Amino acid sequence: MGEIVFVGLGLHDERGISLRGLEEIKTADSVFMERYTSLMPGLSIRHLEEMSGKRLRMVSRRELEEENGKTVLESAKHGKTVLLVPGDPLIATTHVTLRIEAERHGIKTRIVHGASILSAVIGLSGLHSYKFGKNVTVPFEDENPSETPYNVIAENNKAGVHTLCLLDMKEEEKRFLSIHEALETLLKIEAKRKCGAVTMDTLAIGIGRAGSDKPEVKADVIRDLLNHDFGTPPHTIIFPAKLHFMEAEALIFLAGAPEKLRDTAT
């Protein structure tokens, strides 16, 4: 039996891969890559193939989830197989099932970590990492939008912890939920629920293209964020709870928050 090495690609382009991750590709017998769990707007497959000297084979959500990763598992039976994953493998993605299935069949697995959106947006905002609660994904709106994101924000705020909201994407349709769309969806739920969790006066932090050379980071009340241009995706939102005074200072200087935010911090 061979092995499967899950390699994180980082956040924005092929330069985000670690040196160790690049070495794993170079010594692999087969290299697969998925792009459906996160958007890497600056990624060049050609450049990554030139860097590694290996041809990359794309695998779809259907192959990895509906078919239980059969293609990757079969490859790993005959040698070292690398699966390239945006971000940090098995953190903000859903490949744990594949890893369990591999181990169940006697195929060893390893992980080469990469930069994660979970830590990147916290660092960009300047908020304290230990003050984050449960994170949640805001899905595309349909006729009956899910109220789960709203509930998580409300529960975290009540507990005094921040909420990280990842925004939905449909890579195969080239659709990526924007900060504006996500806020509009949450405001509609607020209008129905009237719990005060997400109002026009709620402070939020919008982040565009974390991991790129020019990320866009803006903290303000939702009323003003709705008019802010965050540029191209991917986008992320943070709903902070009660702020420490150093967090308030960070948002003012790093995210352009109003200076009156100091008055609400402790």
The other form holds:
Number of protein chains: 2
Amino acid sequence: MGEIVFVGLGLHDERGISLRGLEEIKTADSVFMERYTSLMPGLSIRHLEEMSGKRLRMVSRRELEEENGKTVLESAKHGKTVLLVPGDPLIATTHVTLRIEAERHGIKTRIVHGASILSAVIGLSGLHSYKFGKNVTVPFEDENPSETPYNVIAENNKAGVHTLCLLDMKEEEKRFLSIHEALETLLKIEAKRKCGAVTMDTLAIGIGRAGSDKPEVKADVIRDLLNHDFGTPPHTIIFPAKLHFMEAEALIFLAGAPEKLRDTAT
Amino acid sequence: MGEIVFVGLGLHDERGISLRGLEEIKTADSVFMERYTSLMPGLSIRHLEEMSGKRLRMVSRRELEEENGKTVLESAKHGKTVLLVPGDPLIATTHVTLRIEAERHGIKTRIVHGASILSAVIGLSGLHSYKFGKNVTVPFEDENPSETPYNVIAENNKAGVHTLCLLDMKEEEKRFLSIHEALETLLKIEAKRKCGAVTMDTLAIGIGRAGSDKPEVKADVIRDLLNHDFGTPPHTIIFPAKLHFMEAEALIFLAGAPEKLRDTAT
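Show the same protein again, this time as the form predicted together with a further copy of the same chain rather than the form predicted alone.
Now the full complex is given, and it begins with the chain already shown.
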């Protein structure tokens, strides 16, 4: 009986993987990769294959979710099998299901962690890590008119904690929700709900391409963020709650926030 | 004018660094490292120096906090300066202060992310990432009888979100708060407060040595966790809120939780 090693690719490109992760690939009997849970725009599969000396086999959402990762499980019965996933593994519930399925079949599993958007946004924004509440994913508007993201932002704000909004993607269709689109969606819900959680005057932080050499990080009221160019995807948004004065300083110096932000911090 | 690149070392040992992080060290003019914000028990400085061909200079808490990172800032005025930090950089507020200080002096800063305990515990436990509320650090009892951790657990629980408890450390004294000690501290506060947030029958998940080859992950009621051997530090605790049935399955299969957990999940 083999094993499955879930290896995190980290952020942005193939150089986001850890040294330990690369070693695991080199010593694997089979290596699979999924690319649909997060966008890594700079990723070169060829470069990763050259560095590791191993052939990488792509697995689709269909193979992992509808077919319960049968291919990966089958391979793991016969030898050491690595599944490469963007970011830190097992943040997406689909991987957890596969891991449980493996253990249920007596296949051992291990994790080699990678950098995750969940902690990267903390460093990029300079906000306090212990002030983040639960995160939420903003879906494409056309298919899912969910008010959940709006509700999470409103509840977190009331509780005095920041909200990280992940933006949905459809890798198969090369569609990635942008900061502008997500803000428009939230503003439409605001127009209906009128709780004041996401208005033109609400402060938010847009982050483009976290983990790349040139991430775009901009803090401003939504009115002005809508005119800001965040470049290519992936995008992320943080809705901060009431700021500590050191957080305001961080947003001013590290995210180009307006200086008047100081007056609202405590 | 040079720059400061904050490079995350990831978890456990020097192989937690990303390929991009190692490249940044190789091309740096000066490389500093701090080890006091998180314990990386397997870290070999010599191995990191051999791999990178660079001499690493340790910076103490005193140098970074009391002297505002003067040594690092001075070095960054003259060339590319890397500051290596455990985990993902800038989760600790002391690094944010240094980064603001640098930008204030016209020194550019960049971040190379690393795996963080904040996301690692999600994968290790199998809990849903979007159900984590704000995290909190449990301090040593002798110096700080703070009830904050207890309050955060109680509030998060009421709001239906999980709480990650980081456990304090004093690198200079080689003291690392253990799961047992932290639980005892919380039980003492419970005895005083009687809110029922942390009792002998409360479910919690203890995690030892996240990011190592042999992390110890155990979910059980506190009564039984107190008898469980989590091995050497670092330790972490999660207090889960009401579980989704898939989370209960994950805890049973991946963290050895009692099977009766299924009855309490929804």
